[in-house]
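The data below hold one chain only, encoded as structure tokens and taken in the form predicted on its own.
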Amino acid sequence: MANSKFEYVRNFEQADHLLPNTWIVVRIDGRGFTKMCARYGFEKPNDRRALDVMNAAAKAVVTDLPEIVIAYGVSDEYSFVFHKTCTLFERRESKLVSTIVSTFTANYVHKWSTYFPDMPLASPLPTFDGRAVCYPTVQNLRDYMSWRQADCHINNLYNTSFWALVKLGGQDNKEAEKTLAGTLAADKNEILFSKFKINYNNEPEIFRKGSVVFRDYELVEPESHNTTTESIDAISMPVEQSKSQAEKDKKRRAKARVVVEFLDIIKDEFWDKRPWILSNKPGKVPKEV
């Protein structure tokens, strides 16, 4: 392509490469979803249809991008994790974030009618924003994921209690806020059970734990491999692979079944039984699918 006198504008472009050998988390959030919830009459404190369309869009993103090792979602947010060996788009932040946001938004709008058949979308259409953060170690990454799931539990317990007071207890919003002010988790559980006979532990796990999206392989017994943080950091380090082997692994990941589960990702068990998530090495296809 011939140069022109206008090409100097390329000098204004700034490098936005993310740190090498780090886990990349692209987190997206719905824009103006409080108004959207009101516009489409989402159920309080949780609308299963709204969560299902979020999960369907996230599943499509993980399926489309084999470089993503796991994703976690709650409410109108989702976090997508790229392995530290990821070189997609040369680890350019703008391209990674824009790809996740645009792919997620497109699938969200496309799949909306499946879960809301009687509520066609109208302008303004739902949109999402995103950001990328790099985490150097497995412990950092797991602490981030634990933070999001702990936040899910805290917010859901509050919202469940709040809307029980409003819907079942006859309080208005300000009265419910005053009732819950300064309460601990045990207090909220007591309010739910003593006043409304609601056992919070019996609430659907999707509400209490959020949604985890990953490629499903055969579970591994923790005793069969080293599960210490140091060993996991070691196996997640970039390993030189031939081009053919790298392509083979990529195809295996692309063919793996992507699942949406509602599991505890704070405890070690989830990670110990699924070492392929952190190692980025495809596991064995489950015997029963």
The other form holds:
4 protein chains.
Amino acid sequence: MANSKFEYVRNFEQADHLLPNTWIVVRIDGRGFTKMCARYGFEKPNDRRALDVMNAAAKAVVTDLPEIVIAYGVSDEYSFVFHKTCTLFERRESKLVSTIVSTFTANYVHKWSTYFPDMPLASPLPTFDGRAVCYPTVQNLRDYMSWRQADCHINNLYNTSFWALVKLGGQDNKEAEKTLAGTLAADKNEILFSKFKINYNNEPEIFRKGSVVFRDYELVEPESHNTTTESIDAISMPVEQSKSQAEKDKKRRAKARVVVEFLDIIKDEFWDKRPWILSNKPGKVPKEV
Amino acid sequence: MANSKFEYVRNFEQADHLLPNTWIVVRIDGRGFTKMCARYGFEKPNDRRALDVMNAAAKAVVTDLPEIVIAYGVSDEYSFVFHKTCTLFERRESKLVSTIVSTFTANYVHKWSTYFPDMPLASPLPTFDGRAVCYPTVQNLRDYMSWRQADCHINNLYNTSFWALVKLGGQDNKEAEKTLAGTLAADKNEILFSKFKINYNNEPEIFRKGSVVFRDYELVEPESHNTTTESIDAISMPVEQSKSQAEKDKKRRAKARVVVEFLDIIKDEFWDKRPWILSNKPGKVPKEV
Amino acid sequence: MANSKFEYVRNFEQADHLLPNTWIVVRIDGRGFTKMCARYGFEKPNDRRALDVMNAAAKAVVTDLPEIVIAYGVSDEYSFVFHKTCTLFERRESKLVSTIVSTFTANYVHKWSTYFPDMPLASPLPTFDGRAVCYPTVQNLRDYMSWRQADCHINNLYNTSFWALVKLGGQDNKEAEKTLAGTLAADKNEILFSKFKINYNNEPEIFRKGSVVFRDYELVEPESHNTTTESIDAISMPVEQSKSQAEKDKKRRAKARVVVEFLDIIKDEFWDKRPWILSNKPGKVPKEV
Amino acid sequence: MANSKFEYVRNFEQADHLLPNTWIVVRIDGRGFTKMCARYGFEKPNDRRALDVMNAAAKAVVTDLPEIVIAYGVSDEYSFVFHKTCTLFERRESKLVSTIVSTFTANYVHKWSTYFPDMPLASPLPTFDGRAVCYPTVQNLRDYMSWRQADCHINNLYNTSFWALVKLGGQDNKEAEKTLAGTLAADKNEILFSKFKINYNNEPEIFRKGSVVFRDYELVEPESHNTTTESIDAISMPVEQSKSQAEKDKKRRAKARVVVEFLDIIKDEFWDKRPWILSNKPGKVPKEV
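If the one shown is the form predicted on its own, what is the structure of the form predicted in complex with a further copy of the same chain?
Let's see the whole complex now, leading with the same chain.
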């Protein structure tokens, strides 16, 4: 049975290589998570176990794919950032997106029982969709990350206020919505504090800031290094490294701990202290204590 | 914290709507399955349990997404076909591919222990990548399906012969390769029969033909219907159905059993007897016995 | 001066191959033709010379590119159709669009003085933009062509009525607009006839139907041939012709006259009598008289 | 004749917006210019009239489209650069490419007789194809420009040597090719000088460097300005200008002379002295003398 007469169908596949020298963000979102929340009784406004399984899955993705320099998660979404010099899968969009979605999903399902030992998963299982977006400059990338974290803050302040009104204040959903309609951040802080003695700033950072996943090296004093945003933007193509240097980098990356922290990524400080994230040059692995 | 100054980053997302009125095939492939085979001791040349978990995952995908009219799987790959009139997710490529990859992966991981009760999954977990390809005509689509099934046949005949030489014939891998180099199908059949008394045609159909997943209705006598390939190609856009008709179709689809069978999909017979696959009009649900 | 260190920039070019086995329509539109009309005093509602130079340019395009099977023009726009088996420029979108736009523009500018001998062109020169769209089936393609011709009819009936009211009826532009607001085709016909003794059906066909450009062969009696729409849709890939057949076809195409006619292309008759347009098999060259 | 039933065909047009915040280079190339050279007797290795008509057409394009910040031409090709903040035509690729190709072609054909008064154009007319490529950083863009200019140098040195050997040295084409095979730049310089008393560096700059087209303002002393490459890369999106500033910029651009010069664009000097090219902020219009 010769296969040759059918093989012409391969020519229908279209190339989908993402523009070189741009930061690739793959964002995944939970599909139908409102129903998931209801089915598995997620706590409102935040369920720590649900965030923990998201973070565990994200950590596995970052560990498996060393080309990812940072990831940021909030609620049922996660953004993974490939360095602009990344050439994984020849930068083919479908391969990058599907690999991340699949690795994330596999780990989410597999680790579920660790965080929800009493609630076995049943059909329909939790699933995620994904998409890739390219950002040409560090500024664009950081604005993307800031956008997601600002969104986290806005939503969490709203949700914290809403559920306080409902759970502690005895309002029903419609009343709570009405109470919050048109309020600014300061108003919500005031409502939380005056009515419920809740100081929003004392809420857990994982809820207020979301989760940041990255390889951890020794922090750098901002003034002591010179990897500026500008010099990173000026990188025009994958630098030809000596093979031995590439090997060294690989080993260092493999050695580095992948951590999940709850930090401000809008301000410069986070990036200045961790220049390896944008430069993609591994930092100094901290001595084990 | 106003989010508006960051929101411009949304404009970097590019549209990826697939061409209307074309058949969309999403094919997924296991990532690094050679290592998977070794790690979990898959039997050679075919491991029935491994195929069964693939088929169970594929069945879940087809059940979850009624827009899929047929799926075909072999080894660690599966192709899912959306009807050309499908408008799911506005035909956005990333959404379609990532949803299928995620749903497949979730089910594969979740159902694994059913088929491999003694071999718990461990990191790195099984994952899949995916891609979408559009085919303009029924002929192109059927040629794609034939291509995959012909590939299944060619590979399985080779692998069956190869492992017979190794396992039963006492050759090592290099010797077996050499024995088979340049042989035609007839030669391989002859080797199997003369040396090992194996009649290839008696090998299990799941190995020889791969697995076909579809909604099952009452078979149709080819001469009694008139949904020809040509009339399907002539469909130019989603037909405006009355709402009640759409509702009826939906219910019928929901009632239909999704089956996994091992059939020849190269010849016309399969398609002629199951006109609902290409027409996307649900058939008659068989009476339960 | 070694060039190699700069050559990496070639990798930024993205593939833009159009989906195989689909009809490619390249439509071009005049840029800023409202101003052109004013500057060169085009007659209202239609300027025959302006249409003639469009048609001459389109004829040159079709003559230069034998892969074009038909073109249709109205006002300052023209649509060129490549057969679905066309492999010109490997179906690269930019090459196809830019070649047509450039060839059309070159001929428009070069032939201008033939039709407007007393009005030399001056800056800014007439220019055109273009885009490609793929249609998977004959029905889609014919619906596209019908769309353009129906548009021609609707606009021309409106414009004919409008300018009759202005030029013959003494209304100013606003009054004429108001008179026509909400009128149906029948109303406009009635206005033309009752007020101005104009029978719209006697208006020149070039204005009412637009212009169709194609290679002319002997017309075929619809019942005598069997190149149905369906059989054309079923063509899955460029048929492997014998070299001698391809050569014969090429010669026949070169011999055929490229004609500009003003015909109904919405009804089947046009297509049935000229099966070579959709089949891409040259017809019989008429005997010269 | 209702047009609505055909209008669905509009949905087949695919979006082709180029990635924001990237430099867009549209390069056009003459189609079949080897034949053009022969037909119109272009002089070898360079024909000044042929370059002049190219430059005149390019100048018209840059004048018509103020969004173009620089253009570079050599032989029968020209590259036009849109600033990375450009939003013309919503950055739609087809519109940008086709508009440039059409404007260039119209001017080339229209101005031809100025430069070739004794050689009227005849069919097939000169035409050009085009394509767009995006570059994320100033370094990528400058490397692209350097690539083209280095190519110009390499080709022109070869061609100058080749035609010297043929025209002055009495070699035939094959002999000349053989003489030059494997030679380095220094060897070619030596051949030109020792055999033909030609000092390559005294060849006209238009042949050795190609042509650069840009808006001319007062040159800037590199140390006096601070528009560095890095600060330009850091621009993340179209800066919201006050309307009055935008109007002022527009007027200044309109006032600026578009010039064609033959300069080195590989070294920094060109760019440092003309910061307006990369910053897109109009410079100081020189006082008229």
